[in-house]
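One chain comes next, on its own, written as structure tokens: the form predicted on its own.
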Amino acid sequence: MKIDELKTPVYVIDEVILRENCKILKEVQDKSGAKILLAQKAFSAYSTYTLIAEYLSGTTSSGLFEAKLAFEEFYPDGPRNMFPEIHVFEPAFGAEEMKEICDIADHLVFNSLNQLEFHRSVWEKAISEKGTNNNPEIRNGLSVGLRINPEFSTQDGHEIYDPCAPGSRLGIRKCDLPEELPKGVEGLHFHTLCEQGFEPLKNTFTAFEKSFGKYLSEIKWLNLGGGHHITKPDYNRDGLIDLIKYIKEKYCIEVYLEPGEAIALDAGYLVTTVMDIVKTDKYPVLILDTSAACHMPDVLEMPYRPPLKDSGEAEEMQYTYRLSSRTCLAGDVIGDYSFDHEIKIGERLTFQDMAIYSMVKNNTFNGMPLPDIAILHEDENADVLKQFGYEDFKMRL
């Protein structure tokens, strides 16, 4: 099918852009010597994992379920010792989950010394049975690390996405670490960025090196986290490559990056249909068959105004409308947009950059149907990957 033949609402993953992003990341890997991982928290459309696995070194997971998804889908046909790496971090792991996580993971990162010690008997046993993960040719061992809080904030006005904000629960502060890393700890991890360029990473690493540099001689790997917009045209990739080379050469350690957005940036759309038009004392409101609250929650959480194909800012073009939803939430408003023509009921609109933090965060509030998921191939034909109905709403309740 072509896009205009798909039933709406529908997420459409653009295979061409996804592959182009992965090629850029692969080039950074090859030039820098780093290993780049898919952060599944941003993009978990596993039907595309075999494509991504052609370019990247593995995945990072936010818990057991994402780890299982990576184990099953990222490289399903390869022998176990040839699997791309599976890294797992969660602020707290359940005791009943730990053995299964250790069976799956190659790298396991704890958020606190309490968690490290609480689960020590399980992960130490796993290491004794699986072996360590020191040999790059053997990826079925287990290596344990700690998440660090550099206490160096680079966010501007989005404290909800700032792991270094005062009172943060994410990562261990310098004052809470012992003089030497606990027995068995082989790596450190920090993740402080959100949709940012190279300079914030460079500044964060400078602060990290100053505060935690003495530990770099004790570890085998360092994970620089995610939030890097590496695939944006204006990102300083040469600077990133130089920084990674510096770290690897000075400290003789493996370096990891785990972007989510950069992998699927601009690689997806949300196609919607105008169901009704309501007159108000300001702009006419388009009632869409999609929803900010249900299908693109970051619009309300950040908040932000998603890009919309062939539109402009309010009053930039001749016809301005407020785009909203058919839910009963009064604040379920996507934003104000202008067009060069009058919008009609039944017209289709296409939101852009909808691959990231959409499918992984959507919900069925108000009984709203979940959008289908489709993929747009390089020949411009589209296939529906997943459809949802009433049972998908009911099963969650």
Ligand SMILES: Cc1ncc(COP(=O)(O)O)c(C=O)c1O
The other form holds:
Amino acid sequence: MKIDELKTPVYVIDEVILRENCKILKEVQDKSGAKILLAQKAFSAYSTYTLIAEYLSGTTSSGLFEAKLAFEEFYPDGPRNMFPEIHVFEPAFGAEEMKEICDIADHLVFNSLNQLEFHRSVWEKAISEKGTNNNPEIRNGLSVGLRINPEFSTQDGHEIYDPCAPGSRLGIRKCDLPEELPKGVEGLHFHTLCEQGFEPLKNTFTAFEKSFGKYLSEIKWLNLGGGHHITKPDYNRDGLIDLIKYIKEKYCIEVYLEPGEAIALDAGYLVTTVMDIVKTDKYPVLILDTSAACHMPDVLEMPYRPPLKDSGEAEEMQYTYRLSSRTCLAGDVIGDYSFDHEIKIGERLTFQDMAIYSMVKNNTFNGMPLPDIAILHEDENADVLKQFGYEDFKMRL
Ligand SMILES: Cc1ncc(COP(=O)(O)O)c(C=O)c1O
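Could the form predicted in complex with this ligand be shown next, to go alongside the form predicted on its own?
Shown next: the complete complex, the earlier chain at its head.
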């Protein structure tokens, strides 16, 4: 099937771009010695996991369900000790979840000393049964770490995505850590960036090293989190590689990166159809069969204006429209875009960079149908991976 023949609305994952991103990340891994993990919170279209597993070292999960998904889907057939890694971090784990998480995970990161101690008996038992990860031959051991807060903010005005913003609950501050790390802690983790280049990471690491450097001789691994826009053409990859080599050589520890966006950046589209055109006192409004609120919530939450194929900024080209949806929410507006021709009802439009934080965040508000999920292969043929209908709406209520 060709992309034009797919029923809309549909998310289309672009296999070529996904593979290109993975190749870039593999090169960074190979040159730096870091291990790069897929942050599933950004992209969990698991039909592509075997492709990603060709290049990356494993996954990171936001809790039990993502960890189970990784366990079931990320691993190519083979003996368990050859499998890529499963890391899990969540601000608070439920008591009833911990045993299963410890069975699945090989790296477990706690957000507080309370959580570390609350679950201690379970993770210590798992370590005594599975072993730790200190032996590179043992891949499904368990190693426990703590998320710290470097208290070094590099984002302007984006508190919603800034774990170092004042009052943040994410990570332990220096003043709350004891002189020596608690017994059993083998790693540290920080995640502070969002869609950022290398400089903010370098500055964050410098601040981290100053505040937390004394712990680096006590740990076996350091996770630098996500938010690194490594697959953007202008990202300073040489700088990143040098920093990782510096950390590994100076402190003799394993270094992890867990980007989400960078893995599926620009590797997906959301194809939609114009259902109606409504005249207003400003731009005419295109009513689409997709919705910002339901199918691309980050457009409203971040907020941001998604790129749209063959379009310009408002009034850049001859015909300007406001792109909106058929939900009841007045503010369910994707943005104002211009075109070189008059748009007709029934025309298809293609939003770009729609693989990340879209499928994982969508919802059925107003009973809106969920977009299908398709994959565009290297030979330009597309396959539908998932179709959704009324039952998917009903079963959640
Ligand atoms: C702990 C953690 N790791 C990794 C990521 C992935 O970040 P990104 O998709 O921006 O690379 C996030 C995103 O919120 C996160 O909270």
